[in-house]
Structures are given as C-alpha cells and as structure tokens.
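The chain below stands alone and is given in structure tokens; this is the form predicted on its own.
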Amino acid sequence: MKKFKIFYFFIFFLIVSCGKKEDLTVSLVNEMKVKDVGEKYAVEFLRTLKQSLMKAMNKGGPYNAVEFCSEKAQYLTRLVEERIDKGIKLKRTSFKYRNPLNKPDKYEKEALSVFEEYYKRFGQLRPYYVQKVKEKDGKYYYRYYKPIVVKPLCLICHGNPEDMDPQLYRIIKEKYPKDKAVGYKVGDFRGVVRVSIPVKVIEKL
C-alpha cells in the first residue's frame, strides 16, 4: 500500500509540474526599463556597424563592403558585447537573412511577425517590441527588438538582383549560396536588432 501511495504521489507531482506554466509576462515598469537599456545598446551596436561598413565602402567600394560583412560583422557584434560587459547579447535577424548565423529562433520569429503585421495594418513600423524568454542556457532574459529600415545605400547589396552589379551579386551568391536578403525597396522593413538583457540587470535598476 505504501508503494502505491508513493507511486500516485509521483504521478500527481508530474501532472502539477507539467501543467504549471512559466510566467513570461512583462510589467509596464519593466518594459520601460528594458526599452531604455535596449535602445541604448541597439543604437550603439548599429552605429558601430555603420561606421565600420562606411570605412570599408570608402576603402574599396561595395566589393570590400561584402568582404567586411562576411568576415567582420559577427566579430564586431562580439566586440560590442564585450564592451558592454553586462551579460547582454546582441544579434541582427530577419526572415530574409543573408548569413545563416542570423537565422531567427522561435522567439525572434514571433517578434518579426509582430513588426510585419503592424506594418501591414498601419503602414508604419512600431518603434520596438519587448519579450521575456528562457534561453538555451536556462536563464531568463528580456529581449528588446529595434526595427531596421531599408535605406537607399542598402540597395547596393540588398536591392533587386536584376538592378545590382552582376559581379557584386555573383560574389554575394558565392559567399552566401542560400542568401534571402534581396529584393528590398527603400523604406521596407529589413529586420531587427535584438538586445538580450539578463533579468537581473533590469531588476537592479
């Protein structure tokens, strides 16, 4: 009889544990904190990438810019993370990504869909989006997403392939055989910068 009681208690514990949902809601107060921190580092990240990209462009034109993106963009991402030094993680992602390392995970797909739906409905991009997630390391993070809009300069490497420099497009396809990041027009929603902020960082504010 004692064995049966232990068995039934174990089954009950499993049912209760499995049925319990994680609380991933974000309070308004924390959302504002995440917005302040996330916007600050998203802007810093984009500024660093833009400055380095422009240097590459000025030095060797679009061909050198492609070399920069393929060889240095991920390195610069890690460099900015180290400079911040708060356990904050950065990433650029899109449904139409070029580098496979920028492929969106399930949470990022949710965020991208929110931006796309908002854009379709209102004809403009929402300024940001916030989530609370449990990442692969088992830790909880707030994620801040800042939208990226296509600018005229972006079309050199991300526009209609028929309008692009044939040699440049050939180089892009060689480096990224499964490239999806073309066909854009000025003003299009390009993707997002994601800033993952450890929950403890926000709690200390």
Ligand code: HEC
Second form
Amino acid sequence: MKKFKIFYFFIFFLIVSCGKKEDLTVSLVNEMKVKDVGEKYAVEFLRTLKQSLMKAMNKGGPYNAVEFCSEKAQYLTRLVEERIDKGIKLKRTSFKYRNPLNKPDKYEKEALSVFEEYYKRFGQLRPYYVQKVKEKDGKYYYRYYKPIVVKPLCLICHGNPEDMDPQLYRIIKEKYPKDKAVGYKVGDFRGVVRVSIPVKVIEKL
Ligand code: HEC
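Form predicted on its own done, so how does the form predicted together with this ligand look?
Let's see the whole complex now, leading with the same chain.
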C-alpha cells in the first residue's frame, strides 16, 4: 500500500512539474537588455543588406539588383547569423511579403499588428517591440522587432506596379508569382526585422 502511495505521489509530482510553464512576461530590466542586443544586430543586418543592394544596383542597375536580392537575401541572413554566433536568429517579415519564406508566424503577426495599430493611432512608427516566446525548436527566446520604413529607393521594386519599370516588374512576378510586396509609398510601414535571442544570452548580461 505504502509503495502505491509513493508511486501516486511521484506521478502527481511529475504532472505538476511538467505542466509548469515558463513565465512569458518580460520585465522592464530584461526588455532594456533585449532592446540593446536586438537593436545592435538588427542594424548590423540591415546595413549588410543595404550595402549589398547598393553594390548590385551600382554594378548592373535594378535588373541585376533583383537577381541579386532573390539569390542572396536569404544567404546573407544566414551569413550575418553565423557572424554573430550566439544562437541568435534573424528574419525580415511583413504582412505583404514577397518571398514566402518571409511569411509571418503567429507571434510575428501579433507584432506586426502592434506596429500597424500604433501607426494608425499616432501617425508615426513605434520604435520597437519585445516578446518572449517558445519557438519551433522548443526553446525560449526573446524577440526584438525593429520597424522598416519605405524610402524612395525601395519604390523601384516595391512601388505601384503601374509606375514600375515593366520589364523589372515582369522579372519580379516570374520569381515570385504570389508577390504581395508592391503598392507602397514613401514613409509607409514595410515590415520588421525580427531578432530572436536565446533567453540565456539575456540572462547572462
Ligand atoms: C532591386 C529591387 C529591390 C529594391 C530596390 C528593394 N527591394 Fe526589398 N525585396 C526585393 C526582393 C527581390 C525581395 C525578396 C528577397 C528574398 O527572396 O528573400 C525583397 C524583400 C524585402 C523584404 C522582406 C520581406 C518580403 O517581402 O519578402 C523587405 C522587408 C524589403 N524587401 C524591404 C525593402 C526596403 C525597405 C527597400 C528600400 C530600402 C527595398 N526592400 C528595396 C527587391 C528589392
């Protein structure tokens, strides 16, 4: 009988301990740390992409740059992740995405909505947004989101299709038949850079 009691107690303990969820609230102190780390790598990532885009544009104009973006954008993302080397993961995402690989997951959708709501209410972009989530690999990460704004240069490939170079638009449509990333104006909210930072990277700081 006693053995049974111990056995049941053990099962009860297992259920209680396994059911315990990681706390997903983000303290102000941790938010500030995530902001520092996230902003640093978001800026580094965007700078790398922009430099490569400008190089491709200068070398062979927009046709060359589209080829370059479609072949190299994902590769450059992995390259910057490797350079940082802390288990940090990067992504660009948007409600109106061009590459299906950049489609938002449910947490990214929540973040994009927060930026859109803020923009509607205050007429300007929220500077950043922070979350704590369990990602597909089963591990917990802090996520830092930085908004991306449309500049005049972007309209060459993300503007109104009627105003775009027809040949360029054709190339884009061939590569991305389900492209949603057109019709933007200067100053629009284009999407976000997402920086996922393993919880232990922040806790060590
Ligand atoms: C020469 C054409 C070109 C120009 C100029 C350009 N883009 Fe893009 N953009 C692309 C292509 C092609 C992709 C898809 C990349 C991929 O396959 O991952 C893309 C993807 C993106 C994405 C990732 C989300 C998605 O839609 O897949 C963002 C965000 C983005 N562009 C923002 C910008 C911004 C902001 C500018 C201006 C600073 C800009 N782009 C200028 C061609 C361009």
